[in-house]
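Next up: just one chain, as structure tokens, the form predicted on its own.
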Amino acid sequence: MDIFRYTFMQYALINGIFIGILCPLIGVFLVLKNLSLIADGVAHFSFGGIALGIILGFSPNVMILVFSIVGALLVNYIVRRSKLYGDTAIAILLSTGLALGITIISMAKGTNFNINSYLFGSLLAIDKSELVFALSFGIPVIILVLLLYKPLLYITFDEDSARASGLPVEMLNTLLVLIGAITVAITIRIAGILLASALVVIPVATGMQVSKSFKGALLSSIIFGVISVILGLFLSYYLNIAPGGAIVLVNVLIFLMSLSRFFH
């Protein structure tokens, strides 16, 4: 197929499939623990990091990662130290990141910003260095989830029993939030700040519709995630549309199909 003659499409496909596996793998734990919105909050908070990185001359990708981790820790801290629910803490985080980014941009008059690629994603612009960056942080996350699969599963469904059995529940919850933040940071380059959370949540929502067990939901979520990336890439190439948007729309279409009798 002529689509794979180009090196940038090869990088896009490899990175996309990797994200299609990584996002649902983390997302299934976040969704079941009612932490779906944290992906959205962390993604928006990283906007401040992008603006700061461009101003200071730092790598935007590194700043996205740093701000995503800091944002996740802030949400965790606010929830534990206040009487607020998680969604309120996430709303505060989201607003803070956007306000910080907008303020920095308004102060940097005359600076040439390329914010659109970070807001809406730019999968086709990914080069070898960015692919290596994603794999370097994403592969350890996958290994960590596989090693801690049973403890994470335990705290996902029954924190009280997990605590009574001696598991470090607080540490595991913090770890889950952190690896979720890293996943979102890697995903932003593909889907952008505005759509990154969709790749974490929607395939999982679809998997939960068509499966009756946790393992079934996990595996089907990954399958749907990968399929949506591949189909989205083909659509973006042949229809000349934004790949991030195409991938998310394919995800939404598959989810809507899962609600019908198509998968039943």
Given for the second form:
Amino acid sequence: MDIFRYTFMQYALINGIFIGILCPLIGVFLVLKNLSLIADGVAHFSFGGIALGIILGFSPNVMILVFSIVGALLVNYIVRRSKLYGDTAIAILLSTGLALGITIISMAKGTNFNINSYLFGSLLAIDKSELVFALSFGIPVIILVLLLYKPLLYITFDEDSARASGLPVEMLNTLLVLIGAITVAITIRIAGILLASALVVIPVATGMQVSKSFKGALLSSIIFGVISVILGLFLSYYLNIAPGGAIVLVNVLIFLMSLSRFFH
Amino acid sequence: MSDKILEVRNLYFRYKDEFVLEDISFSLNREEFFGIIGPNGSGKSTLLKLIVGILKPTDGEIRIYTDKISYIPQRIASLYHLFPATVEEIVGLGRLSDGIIRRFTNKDKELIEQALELVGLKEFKNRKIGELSGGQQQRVHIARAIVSNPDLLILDEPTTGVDVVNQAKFYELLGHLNKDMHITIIIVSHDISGVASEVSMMAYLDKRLHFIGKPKDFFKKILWPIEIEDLLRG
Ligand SMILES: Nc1ncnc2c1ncn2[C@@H]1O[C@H](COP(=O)(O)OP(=O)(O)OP(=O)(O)O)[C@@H](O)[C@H]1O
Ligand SMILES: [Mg+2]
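Could you please show the structure of the form predicted in complex with the partner chain, as a counterpart to the form predicted on its own just displayed?
Complete assembly follows, chain above in first position.
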């Protein structure tokens, strides 16, 4: 196909499919733990990191990773220590990151930096080093989840029972938000800060509509995630529209279809 | 065999300023069937959470002489109507007590089948958990709890929302687990008559342990069920 003559399209496709697998794989645990919004919170929090990176001269990608991880650990800590629901803790984190970012950018008016590519994503601008970055953090995450699939399911289903059976619940919880953070950091490059969480949440929401087993929900979310990326990428190429937006819209469309009787 | 499985000594616990449990001391032998009753807010669930290690004592100590414990929290059945998991998947979680990173062997699968058979849910194993009735879901949790071959099974009001006929069957199942499978059971319940007819030992808790002993002594001491019901209403 002529769309893949271009190296940038090949990179975009590989990275996109990878994200299409990775996001729902982690997302299914986050969604079922009522932490759907954590991806959104963490992504917005990393906006502060990007801004900080610009004025300090650090690589934005590294700052995104660091801020995502710190943000996720903060949410985990706040949820466990305060009397707040997860979504409130996330709302606080989200605003903090945005406020920090806006403040810093307003101070550093002189710098001409394309913040748009971080807000909206730029799948088509991925180069080889960024692909390697995504794979080298993402593959260990996938391996970890495959190894810990059952204990993660147990703490998602019922923490107290899991704890009584001797599972290391705190450790597994921390691990889950950590790999969630890494996933978001990788995804921001594609879908942008504003839409990263969509790739984590929407395929899972769709998967939950069509399956009665956990394994089924997990596999179907991944299939929906990958299909959306591929379709979205084609649409963006042939219609000349933003790939991040196209991928998310395809996701939403499939979700809406899953609600109809046709799927059941 | 009558060695101890649990010892609680001078246990105190508070969430905030006010003590919820005060000076609780008792011990439990293996293969005992122990029922705890008490009014709402009397600290029953708190005591169970302390025993399984979800909460830490403010003062005093708890010793458990086994690490094979299964716990079924209060109201667990109502929480999962949307959760995408089959009965078989949920029951399988119980097998993780033998190691969390491993593939299930044929032995695991066999144990899961047996547990499902025992609670009478074999034909429901591929059903989504949320598509079962409350009583059936309760039995899924029992299967999950016993599939790990526990020494100690701890249940917090497992028969809430279960009809009388099924409650009787439920107690029969617990009796079987206790007598034939030699599992020590601790159960919290509001259903005094059901508990009293099955258990070998019972306690009346209301911040302090007001009674602990054989069910027949409980009725002798408290005299008349009406009085107990008054007590339970607080
Ligand atoms: N997480 C908590 N934080 C603060 N106080 C709590 C908490 N959980 C329970 N309590 C209080 O501790 C006391 C004992 O609660 P507990 O849940 O142990 O009662 P219970 O005997 O199980 O009641 P029920 O029959 O309603 O289940 C109550 O007064 C309750 O308000
Ligand atoms: Mg209770």
